[in-house]
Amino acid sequence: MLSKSQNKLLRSLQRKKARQEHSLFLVEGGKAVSELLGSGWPLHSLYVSDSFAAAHRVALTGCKVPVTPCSVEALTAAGSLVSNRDAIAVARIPAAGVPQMQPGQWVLALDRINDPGNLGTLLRIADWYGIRQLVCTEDTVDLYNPKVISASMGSFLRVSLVHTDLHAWLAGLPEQTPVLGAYLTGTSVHQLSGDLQAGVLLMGSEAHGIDAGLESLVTQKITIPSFGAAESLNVAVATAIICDNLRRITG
C-alpha cells in the first residue's frame, strides 16, 4: 500500500521543479515499466499491481530498488494517467549529455515543441526510422514530462534527446554537413537527391515554423507538396513523411 509520503513523491513528480530537484522521472503503465525492466535504466521505486507483479515476477525478483504492492485506484490516483491496472516505476534522471552526430546517421533537431504529445510522438518516429539522436531548443518541452514519456512508447529508452542551444551546436556542425529545414516552400522531398545521405533535419512546430534565427544555418529547404487546401500539418506527421522520404533514398 502506498504511504503518504511516497503518493506525495509520485504526484509531485509530474511538475517539472520536482523532477528537477528529485532528478527523478515516472513512468507509467504496463508496457512501459516492462521495457523499462528490461533496459537496465536506473531506478529508484516501483509500484505494482498484483497482475503485473504476477506477470513479471521474475524480473521484479532481480530488482534492487524497493517495490511496492498497490491497488489499481491507488495507482490511477498517483499517477498522471486516465487508468493505470500495472505499474508505475520512479526512474533517475541522467546526466545531460552532449549531442553527437554520428558519420552516416541523420539527427532529428526541434525547435519549441511545446506540446508532450508530440514530442513523445516524435521520439516514435525517430524510433521506427532508425534516428538514434534528438536535438533541441531549451524551451521545448521537458522530456521527463509523463506524457512525453507515455506518448513515446518506450522509446525514450532507444532515442538519446538533448536540450541545448540549437543556434549554437548547428552552427558549429562540421562544414558541408546538409541541414535540412522544414517550410512551407523548398525543394520538394518527393525530388531530394541520392546524395542525401546524412545529416540534420530540422522541424519547428506547427504554430510558429522554424526560428527566423535559424534560416540562415540551413543548407537546404525542403517542403511536403500539398494537394489539397489544408493550411498546414501537424509537426509529428510532416517529420514521418519526410523521414520517410529520407530513408526511401538512403535505404
Contents of the next structure:
Number of protein chains: 2
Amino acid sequence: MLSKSQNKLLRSLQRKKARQEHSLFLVEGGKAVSELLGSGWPLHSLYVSDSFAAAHRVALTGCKVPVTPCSVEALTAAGSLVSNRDAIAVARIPAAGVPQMQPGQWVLALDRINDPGNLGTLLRIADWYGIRQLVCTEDTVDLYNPKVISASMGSFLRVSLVHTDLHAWLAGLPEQTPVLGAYLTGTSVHQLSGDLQAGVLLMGSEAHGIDAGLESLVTQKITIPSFGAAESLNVAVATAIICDNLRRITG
Amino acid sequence: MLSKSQNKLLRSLQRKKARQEHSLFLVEGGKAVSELLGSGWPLHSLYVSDSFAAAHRVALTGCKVPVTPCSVEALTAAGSLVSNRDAIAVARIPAAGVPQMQPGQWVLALDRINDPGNLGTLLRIADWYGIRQLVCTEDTVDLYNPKVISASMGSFLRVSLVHTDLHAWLAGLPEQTPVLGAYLTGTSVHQLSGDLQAGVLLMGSEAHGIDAGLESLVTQKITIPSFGAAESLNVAVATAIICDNLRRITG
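To complete the pair, please output the form predicted together with another copy of the chain; the form predicted on its own was given just before.
To see the whole picture, the full complex is given below, headed by that same chain.
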C-alpha cells in the first residue's frame, strides 16, 4: 500500500523541477525495472506488484532499498504509463560531466530535441551503434523525463547524456576533431571517407535543423540522399541512418 | 459553424468502421490539408478557420466541395489533434489493388504493425526512399487512422498501402523475386549483393518479429549489425536503415 507521502513523491517526479531537487527519477514497467535491478544502478526505493515481487524475489532480496508492495491500480495511478502491472523504481540521478573525446569513439550531439519519444529513441539508437556519450543543448527535453526513460527501452543504463552549452563544448574540442553536421545538403552519407574513425555527429531538431550559430563549428556537412518525395525524415530515423553509415565505413 | 450532422460525421471518422462504411477519412492540420489541396486527391468536404481560408483563397475557390468556416475551438473539438488552428479535410478513400512487382521497384511488406505512429513513419520512410507500394497484413493498423495520416507527414499522398493476406500475396509473386526478411540474424545489410535491383522487403512487428508462417517465403534473411548493447531497434528505424542500404547498392 502506498502512503500519502510516497504517492506524492512519485507524482512529483513527473516534473523536472522535483527531479532536480531530489536528484531522483522514475523507471516504470516490468521490463525496465527488471533491467535496472540487474544493472547495479543506485536506487532510492521500489514499488512492486505481487506478481513482479514473486518473479524477482532474488533480485529484490539483494537490493538494499525499501520495497513497497502495491496494487496494479496504485502503480498505474502513481506513474505515467497507461497501465503498469509490475513495478516503479525511484532511481538516483548520477553526477555527469561533459563528454571527452576518446580514440575510436563517436559522440552524438543534439540541438534542441523537444520530443521525449524522439530523445528516448535516440538513446536506444546510440546504444545499438555503441555510442556511449551524448551531449545536448540546455533546452533539449530532460533525460529523466519518464517518457524519455520509457522510450529508451533500457538504453539510459548504458549511455550518458549531458545537457550543456553546446556551442562552448564544440568550440572547446581538440583541434582536428571531425564535427559532422546533418543538413539537407552536403556530402552523401554513402560517400563518406573511411578516414573518419571518430568524432562528433551533430543533429538538429526536425522543426528547426541545426542552429545557425553552431554552423561554423561543423567541419563537414553531410546529408542522407533521397530517392523519393518526402520532405524530411524524423530526427531519430535520420540519426540511425547516419550512424549505420559511419559504422559501415569504420566498423 | 459546424452543424450537428457535420460534427457527427467528423467524430465518426475517427473509427475504422465508419471510415469503411463511408469510404471517407480525415486529414487534419494546416500543412497536411494544404498539401492535400495541391495534390488533386478526391475530397468530400472541408472545414477551415478564417486564417486558413485567407491563406489558401485560390486553392479553396478551385475545389468543388463544400467548404465550411469553423472556429479553432470547433476544429480542435471535432478532430483528433491536440490543437488545430487551421483545417480538417474529409477525403475519399480510393480503391486499391495489391502491389504488382515492377522492374527496379521495391515493395515494402509489413507484418502486424500495430502502432499508428510507426505506420505513419513507415509511409514517410518509403516515400523518402522512392518506394511507392506497401502491402501489409489484415491486422496491421488501418492506413486511414487519423494518427497514421498525421504521422505520415503527407506521404500518404504518394505511396499506396494495401491490407491483404500477406502469405497468399508473397506466395503468388513471380518466381525469382527476392524477398528480404529482417531478422536478428542473417546477411549483414553492409554486405548485401549489388545484384539486388528490386524485390520485396518484409518487416515484422517489434514485439513479434516476422510470423513463423511467412519464413518459408523469405528468400534471404538480412540483419542490421549491432555495435553496442541495445536489444533491438524500432521497426521504422530498422526499415529506414535497410532501405538506405538497398538504395546505396542499387541507386
